[in-house]
Structure formats: structure tokens, C-alpha cells
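Below you'll find only one chain, the form predicted on its own, shown as C-alpha cells.
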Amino acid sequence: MINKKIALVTGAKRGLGFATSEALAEMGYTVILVGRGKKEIEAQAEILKTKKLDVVGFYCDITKDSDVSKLKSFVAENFGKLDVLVNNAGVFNEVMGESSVFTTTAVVVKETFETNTLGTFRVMNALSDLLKKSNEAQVVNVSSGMGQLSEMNGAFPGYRLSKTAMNALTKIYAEEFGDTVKVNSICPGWVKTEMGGAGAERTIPEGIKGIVWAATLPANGPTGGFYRDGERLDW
């Protein structure tokens, strides 16, 4: 059995997924990189291999049942455990400054669903009874404040509706879970990555403190929270 705790990262690829990769493995998690792209993915983990961390890419589009089954077997067989799971796999399919909830078609707002939303609840589910195994698990979804209901603005309807439903399942699968493994929605803020853009506010550091702060909790930690850099957020 495994005796280094694994971490898995969805959307590891780049920005806040592999900068969190790398986070925990100098942290001495043996980390699972995700993403789509199987070269990009492979040349990514390579990049932490020569600075002797242990990591391993790994190629699944989480929008794919027959891929995240295959992620599924790869973890069992290869770890028999899980003890981290970040999900982190996300896209924005909306134009910055021409996004309106009256011109948005269900198109997009179903194309963005697939990702952020029904991809976490299909790896949530896959990987559920390796979390279970863990003495101490965490899954940490990555949300936003732009799916926070109580501070809730115009425009990027699909983007919002997916946050706002992956918040949703944070507080489901917290409640199903019990004290076997803890759930927490973690906003990293505005971060200047390919999907926030230059004119982001924070930088990617910054970003996945909050992200590496709730994969790395106590045992008598929160769980089925909102959270921006470890600090409760209203839903």
C-alpha cells in the first residue's frame, strides 16, 4: 500500500491546476496531474520530474465518462488510494464585455456545464470510494466569487450558473460524505492566468494559496464551506 499521501489535480495543464501541482508535490504529495492534451499534459509533469518531484500526467477529458473511468482504474491500480482531489478543471466560453444573460444562448451555457459542473460530478463520483480509503481526505473545488448567490451580478450567465452549481454539489457531497472526507468551494480570486487575463488583480501564487490551504486541512478542519485564502465567504 501507498504511504505517501496522493494528491490528484484536475486541469493541471496550466495556470492555478499546475502551479497547485506543483505546490503540494514540493510539499511531498505524490501528485497526479490531469488535463486535456495528452503531449501537453506528459510535458508538463516532465517539467516537475527534473526538479525531482514525484508527479505523473495523466490524459482524460472529465467532460468523457469513458475517460474518467479509465482515470478511475489508473488511480486504484496504481495507488489504491486517494487522498487529495483538486478540481480544478474549468472553461469560460463567454466574451468578456459582450456577455449578456439576453444574448447568451443554451448553447454555451450547456458547453460550460459539461466542464464545470457535471466534469467535477463525474470525477467526484468516479474517485469517491478512493477518497473513502484516505484517512484524511479533501476534495477542493475550484469556484469563484462570480457564483456567490448573496453577491450576484449581470452578464457571463453560464460561467456563473456552473459556479453556483458546483457550490451546490460542495454542500451535497459534504453532507453524503460525512467526516469520511471533506468538501470545500474555494474562490482564488481574479488571477492572472490564460482564462483571467492580464488585467487580473491577483497573481497565480496568490491564487492557489486558498487552494493549497483546503487540500491541506487538519483532521478537525471545515468541511462543506465557501472559502477566498482560507477566510469563510457567504454562498
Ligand SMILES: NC(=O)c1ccc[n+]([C@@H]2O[C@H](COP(=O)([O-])OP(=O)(O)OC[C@H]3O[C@@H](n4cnc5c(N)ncnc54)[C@H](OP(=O)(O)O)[C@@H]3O)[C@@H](O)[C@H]2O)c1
Second form
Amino acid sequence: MINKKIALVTGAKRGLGFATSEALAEMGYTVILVGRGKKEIEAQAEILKTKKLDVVGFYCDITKDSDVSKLKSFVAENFGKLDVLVNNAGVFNEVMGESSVFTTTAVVVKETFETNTLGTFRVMNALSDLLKKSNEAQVVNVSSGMGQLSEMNGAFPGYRLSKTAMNALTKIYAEEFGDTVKVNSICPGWVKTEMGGAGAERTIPEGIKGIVWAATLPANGPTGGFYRDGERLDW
Ligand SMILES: NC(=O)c1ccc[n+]([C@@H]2O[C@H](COP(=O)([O-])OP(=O)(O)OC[C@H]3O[C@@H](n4cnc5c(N)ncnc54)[C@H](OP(=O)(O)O)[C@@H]3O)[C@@H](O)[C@H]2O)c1
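Go ahead and give the structure of the form predicted in complex with this ligand, now that the form predicted on its own is out.
Shown next: the complete complex, the earlier chain at its head.
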């Protein structure tokens, strides 16, 4: 068993996922950057390796069972455990200014669920035994205020529903893991990434603060909650 803490970040090729990977590696974690495009994810890992960070890139499309199964084998064979899992990979398949629940097709909702909700579910179940092998595992589900039922607005039904369901997964897993593995949802705020767009309010370093906070909670930290900037949100 490896003593160093092992973290895995999905959707690590760019945006919040890449920055979270870098931040955790700078804190001393060995980080597995997971993403689509074999060459691209390895190239992103190389950027961090040139900074003397302990990282590895691994190709995996989280919508594919066979890819996720290979990811599980890779982590099991190389590390034997997982201390931090950041379920960050996500898609936003609806158009700003044009989206309405009345015109969104079931196909768009289904495709968004396939990554944001079922992708998270698939990765969690594949890696759950490895998380249980850690003494203090943390799972961060990168959710969104757009999935908050108490603040639910119109438009973007695919994205909203997928994140509400992701939040439900947070509660379900937190209950079943009990004290062994902490599972929390976080909202990073509206961040300037490819998804958030140039008009977003927050920089990437601001956006990852809450993710890193939840990934590095102390042993007596919370589980089964929804947070932004370390502050509890209503569901
Ligand atoms: N930016 C915001 O304002 C904001 C606000 C709230 C929540 N979030 C959440 O934060 C997370 C990261 O978003 P971001 O803003 O950093 O967006 P981003 O720049 O678009 O990055 C999303 C990442 O997810 C990857 N991805 C998508 N589908 C995947 C799949 N099937 N398998 C593996 N990787 C996949 C993308 O890879 P490809 O290049 O291969 O597509 C990309 O690397 C998302 O879950 C998003 O919903 C963002």
C-alpha cells in the first residue's frame, strides 16, 4: 500500500478539473488526471510533470463502461487505493439565451445525464472499493447552484436536472458509505471556463477553492452536504 495520498480528477483536461489537479498535486497528492483524448490528457499531465508535480494522465470517457472499468484496474494495479475522487467531468448542452423547457428535447436531457449524472454514478461504483481502502477518503461531486431545488429557475432543464440528480447521488452515497468515505456536492460559482464563458463572475483559482476545500476536509469534517465557498447551501 502506498503512503502518499492519491487523488483522481475527472474532466481534468482543462478548466476547473485541470486547475484542481494542479492544486492537489502542489499540496503533495499524487494526482491521476482523467479525461477524453489520450494524447490531450497525457499532454496536460506533462505540463504538470515539468513543474515537478507527481501526476499521471489516464484516458477515460466516463460515459463508457469499458473505459471506466480500465480506469478501475489502472488505479487498483498502480496504487491499490484512492484517497480523493473529484467527479468534475461535465457537459452543458443547452444554449444561453435560447434554452426553454418547452423546446428542449429528451435527447438533450438524456445526453447531459449520461455524463453529469450516470458518468458520476459509474465512476463512483467502479472506484468505491478503492475509496474504502483509504483511511480518510473524500469524494467531491462538482455540482451547480443550477441544480438547487430551493432556487430552481426556468431554462436549461437538461443541465439543471442532471445536477439535481447528482446532488441526490451525493446523499445516497454519503448514507451508504457512512463515516468511511465523505461525499459532498459543491458549487464552484459561475467561473470563466470553456463552459462558464468569458462573462462569468469568477476566475478559475476562485472557482477551485471550494473544490479543494471539500477534497481536503479533516477527519471530523462534514459529509452528505452541498457547499459553495465552504458554506452550506440548501438542496
Ligand atoms: N464553469 C462554471 O461556471 C461552472 C459552474 C457550476 C458548475 N460547473 C461544473 O464544473 C465542472 C467543470 O466545468 P468547467 O467549467 O471546468 O468546464 P469545461 O472547461 O467545459 O470542462 C469540462 C471537462 O469535462 C470533460 N468531460 C466532458 N465529458 C466527459 C466525459 N464523458 N468523460 C470525461 N471527461 C469529460 C471535458 O472534456 P472534453 O474536452 O473531452 O469535452 C472537459 O475537460 C462541470 O461538472 C460543470 O458542470 C461549472
